[in-house]
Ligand code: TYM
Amino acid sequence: MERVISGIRPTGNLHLGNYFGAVKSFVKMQDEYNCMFFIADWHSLTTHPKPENIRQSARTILAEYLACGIDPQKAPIYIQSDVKQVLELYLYFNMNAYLGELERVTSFKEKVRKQPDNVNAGLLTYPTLMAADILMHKADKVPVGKDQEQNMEMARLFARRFNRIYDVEYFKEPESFHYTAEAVKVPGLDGSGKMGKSEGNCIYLCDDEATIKKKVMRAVTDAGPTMLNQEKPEPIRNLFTLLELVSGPEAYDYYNDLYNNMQIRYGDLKKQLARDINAFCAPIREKILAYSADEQYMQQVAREGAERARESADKTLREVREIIGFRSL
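May I have the structure of the chain above on its own, in the form predicted on its own?
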């Protein structure tokens, strides 16, 4: 069975974009692949979070993964920093990574532009740590968005380079893939782009009913269609995309007909959308609260996930050390 691995940086709560873009697929994939999911707390250090934020964010993501339906018996969930072997492999990859190629990575250049006063080595070597996360477990496939595709190519590059330097065929080149034929892009509420934490346009899975309604009612709209069957501009198209995701075809068709006939009232559409988003999130929200309150179970899931991840990592690291020339005395 092919191994799939995916990680998420613990930078806050999961939102609808995370769910429809990735987590929903993870829940289905765990029955078809040998999956491992991890919470990438080391990666978050590039932004210098406070210790309490690291602990709470990792705990939050773990509870949300469980609430969304990931079964730790089928797919172990572990916290990256609980698997120290990754750091040694990260070191080996850094020894064979070159400054010029790391500086050309688009995500690094973008971070330099956005945070010129915090251009740290972790940002520069982000691709090598990501490669260590993936190659440590010899993953066949990695579900990633387009923004991570260049880092995936770097992981394949480091796999090839290791094999070439040591004249072995040890690391396989992991594939980027989408579980569905086309990745789901969930729009934000600000009228453009996709839903994202940094854009401040999210509906979080843990948002309560009042918060959801407030956010949806403030979503960007226009003055309404001015001709029959008019093409929807992006802000309106975004609302209809959300409607299609959470409300189903009947509601979508109803409001789509109203729009095409110039009879749409955006206030009514938003109220419908807010009710349906809340109905979708409510059972997940209740499970998040339940898992968060069960500290003993949360610790058990993280501990057992780390044990299974370390077992896989130990095997890889023993073989890598042997290939490089480090032998235990």
Contents of the next structure:
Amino acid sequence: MERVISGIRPTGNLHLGNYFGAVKSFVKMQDEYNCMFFIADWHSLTTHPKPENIRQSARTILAEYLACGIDPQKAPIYIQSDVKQVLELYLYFNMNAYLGELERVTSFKEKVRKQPDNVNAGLLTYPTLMAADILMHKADKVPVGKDQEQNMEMARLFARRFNRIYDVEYFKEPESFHYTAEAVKVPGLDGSGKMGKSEGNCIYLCDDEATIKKKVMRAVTDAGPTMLNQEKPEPIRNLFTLLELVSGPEAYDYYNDLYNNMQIRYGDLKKQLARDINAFCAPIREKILAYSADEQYMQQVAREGAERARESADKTLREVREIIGFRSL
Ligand code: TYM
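The form predicted in complex with the ligand, contrasted with the form predicted on its own above:
Below, the chain from earlier opens the complete complex, with every other chain and molecule after it.
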């Protein structure tokens, strides 16, 4: 059975971008593939979180994974820092990762621009740690949103390079997985770009009804179409993208026709969107609260998940050490 792995950084609550870009696929894939999902707490260190927040952040994502419907019986969930083997593979990949190619990664360049005072080596080698996460378990498929495409290309590059250097056919080249024909990019409500924590434009799965409504009603719009069948500017296109994701194709077609006939009232569209987002989030919200309160179960899930992940990681590392030449003296 094909192997699936994916993870999310614990830097806040899960938002609609995380859900539609990644977690929705996790939930579907757990029935068809040999899945493992993790919480990428080492990756979150690039932003220097406070020690007292590290565990709580991981716990938050774990409760949210469970609330979204990931079943640890089908798909073990582990915390990245519980599986130290990943660090060794990270080191090996770093030895064959070149400064120029790491500096060219778009998300690294963005960080350099946005946070020039904190361009740490962890940011530079972010793609090699991610490659280690994936290749450690010899994943075939990795469910991720569009923003992770370049990191996925790097993972394939490091797999190919390792095989070439050691003249083996050891690592497979993992492919990204999306439940739609194209990679999913959930937009923000501020009129441009993607929904993201650092962009500060998120609707979180745990947001309550009033918060959702407030955020949606504030979404950027324009004065309305001035011609029949006019192309939509980005902020409006974004609203429609969200509508299609959350409300479905019928609602999309309904408002799309109104837009094309210049009869649209954005207020109505927003009300429907807020209602549907709330209907979608409400049951998840309740489950988040229930799982968060069940400390023992969460610990058990993380412990069992880590055990499964370590088994798989140990096997890979034994083989990789042998290939690299670390054999018994
Ligand atoms: P992270 O934590 O930034 O995001 C987690 C997942 O959510 C997706 N995502 C989105 N998808 C569509 N539209 C959006 N607006 C949106 N925002 C976030 C991301 O594509 C991602 O799938 N590097 C990863 C974590 C990671 C990982 C891995 C993933 C570490 N190691 C190994 C897969 C495999 C990250 O920072 O994702």
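Rigid core: the largest C-alpha set superposing within 1.5 Å between the two forms. Numbering follows the first chain given and starts at 1. As the structure is a computational prediction, the values presented were derived from the model and not from experiment.
Participant: Core-aligned, is the CA shift for Gly17 between the two forms 2 angstroms or more?
Facilitator: Yes, shifts by 2 Å or more.
Participant: Quick one: core overlaid, is Asp268 moving 2 Å or more at the Cα between the two forms?
Facilitator: The answer is yes, as the C-alpha of Asp268 shifts between the two forms by 2 Å or more after core alignment.
Participant: After a core superposition, would you say Glu149 shifts its C-alpha by at least 2 Å between the two forms?
Facilitator: Moves: no, less than 2 Å.
Participant: On a rigid core superposition, how far has the CA of Cys202 moved between the two forms, in Å, if you could check?
Facilitator: For Cys202, the alpha-carbon shift amounts to 2.4 Å.
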